[in-house]
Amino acid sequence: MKKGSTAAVLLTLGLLCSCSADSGSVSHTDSMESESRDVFAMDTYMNLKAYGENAGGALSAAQERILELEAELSVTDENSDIYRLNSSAGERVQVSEDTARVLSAAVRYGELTGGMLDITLYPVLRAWGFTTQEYRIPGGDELSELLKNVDYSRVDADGVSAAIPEDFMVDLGSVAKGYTSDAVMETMRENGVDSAIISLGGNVQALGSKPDGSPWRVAVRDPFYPDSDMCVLEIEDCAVITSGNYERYFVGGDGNTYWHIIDPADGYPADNGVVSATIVGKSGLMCDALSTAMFVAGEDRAAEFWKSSIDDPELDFEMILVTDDGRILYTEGLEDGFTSAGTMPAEVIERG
């Protein structure tokens, strides 16, 4: 594991006010009226901002949609689909259409990433204390035993119901906010909004462009100096989602630092040379899933995965990796909208 200086990371996404490095808000100079809404859900502070005469109604509908999904997808709410599934002792349970979609998509991304995303890791996360804040370092034998009940391919969702084997448990923390941001964008469109931007605990997703037709400018914070930005992205109608060793971590009695992104291969926090992985793409769900998977993958495997995805319509994404030796690696599709804002050297990952 990395020592404390590396894991004391707080990687966030901010929305730039202008071309400066200030972050945390959207420019108020647009000619079209805007409204914003703050929501606390999914254990996350969220901000929603929409433009146009229908903005207020759209934000109210979006807030309702977020709370609806939280009630269905929570791993701790005893009335949620996921809690009932985890308590089903292997029996099939009825679930909402949303829950079935998220489960099926998570299994699919597990397949596409060769198991680097696995939603059945919940018992391992719990053993480390990441679900309870009662942190501990589980032994190798304990992890080996728990990993016998970790296998995303054993999750079966058919559209109206789902089943997992007895002693299995699922947690949608790696995909739920991405699915939710997609749902919010859909709700905005249905309510007559075509320009909006939201931040769900740092997961940023934009609908269209800014009202004046210019792209949104999203700042990605420097994981080593969280008061500074490492780069700025210009985006339209897409999501920007990051996974990193930045929020949930602890320093063990051995002096090492352990974070909450677990490698399904061995049950330990992923330690493959990457401290943050940012995915940019049209689908928030895809970006959420791949940000976790690419963090687990590490530099070389993530780069190869991106290169090999060129012919797969399910995997249309761009990527920014920050390595533990202080380098930024970003894919060539971001070149026109990428501006370095810090001191780390930046390299382009090319497909050729």
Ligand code: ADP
Given for the second form:
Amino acid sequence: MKKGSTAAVLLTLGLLCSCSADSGSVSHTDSMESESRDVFAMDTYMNLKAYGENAGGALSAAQERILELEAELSVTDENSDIYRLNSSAGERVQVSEDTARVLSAAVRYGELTGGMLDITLYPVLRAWGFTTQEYRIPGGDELSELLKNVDYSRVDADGVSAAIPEDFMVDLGSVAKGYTSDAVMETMRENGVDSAIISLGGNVQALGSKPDGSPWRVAVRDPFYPDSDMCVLEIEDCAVITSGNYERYFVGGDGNTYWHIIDPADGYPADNGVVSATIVGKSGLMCDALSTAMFVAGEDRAAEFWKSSIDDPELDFEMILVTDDGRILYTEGLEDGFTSAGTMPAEVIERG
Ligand code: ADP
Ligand code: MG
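Form predicted together with this ligand, following the form predicted on its own:
Every component of the complex follows; first up is the chain already shown.
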């Protein structure tokens, strides 16, 4: 292991990140005044916890912000920006600042990941029934036909409006929760809170450290036994976001399991050897985008992507992958705050 680079990464994480996430629950070991709120939005159970005098007010403001973003970004709500964009028949539509920002960022992460993240996959997701839960296995020809209308680079968003070609559809399911958790952190700060932790369906983001100054402890789920944890991370001021094949799937008439993260290369559920990808970093949006993309990438391409991102300020992240043969791989910047919780062997990915 290269000591210098590890220290650099840890320094970054130390400054930016120190969340400890339980994929879905937050501990209650504190003396300072705190409040907790459950919210159901974006088809997701969310829990928000804030500390300090204005915790209650901050939580109400955060809840309102979540509902505002849901109304803008939903793919099914007929009044949302995204619904209007998808039914615009190629015309340019006015969108909110939030929507424009998420669209532009998602296109950028599409570019950075060589198209492994592609927000225009919606017609393919529909063909599999992931949008309605009426699952089916589309034929190869059908998928090839649909993929002709899939290409993130055709999404054209500026600060106030957006356009997509006719027959294209976008869906922000891969990034909306990450953007939302960034927005909640911002709202907490604006409301005088500097210690908070939230879980949006298991995706965790922390503001600051625990009130006593110690890092948050965040557990990451075992994809093979989603009721158990596979590891615990110590973090501050960062997001821990996971994409896993256990989150939404169905078993086809052929006995095979099909999950909701699609490889844009062929339109089939991504099956490149990774069953869960967890990204740790300062931006929830980046972590959400990359969790989906690194799940698609698979072990080798994901490790390469992380290594090649070392000097890229747009891609400052750490990662935990679980392989389909039951190994945990985590990047060396996480080493100090990582504790294994299950029986899977864990290896460190080094910058090399
Ligand atoms: P989750 O929302 O389950 O936490 P993700 O952040 O990985 O998981 O987002 C998965 C969602 O993103 C899918 O439900 C689908 O709507 C959409 N999606 C699936 N594959 C891709 C992909 N390769 N690029 C962009 N979006 C995708
Ligand atoms: Mg994601």
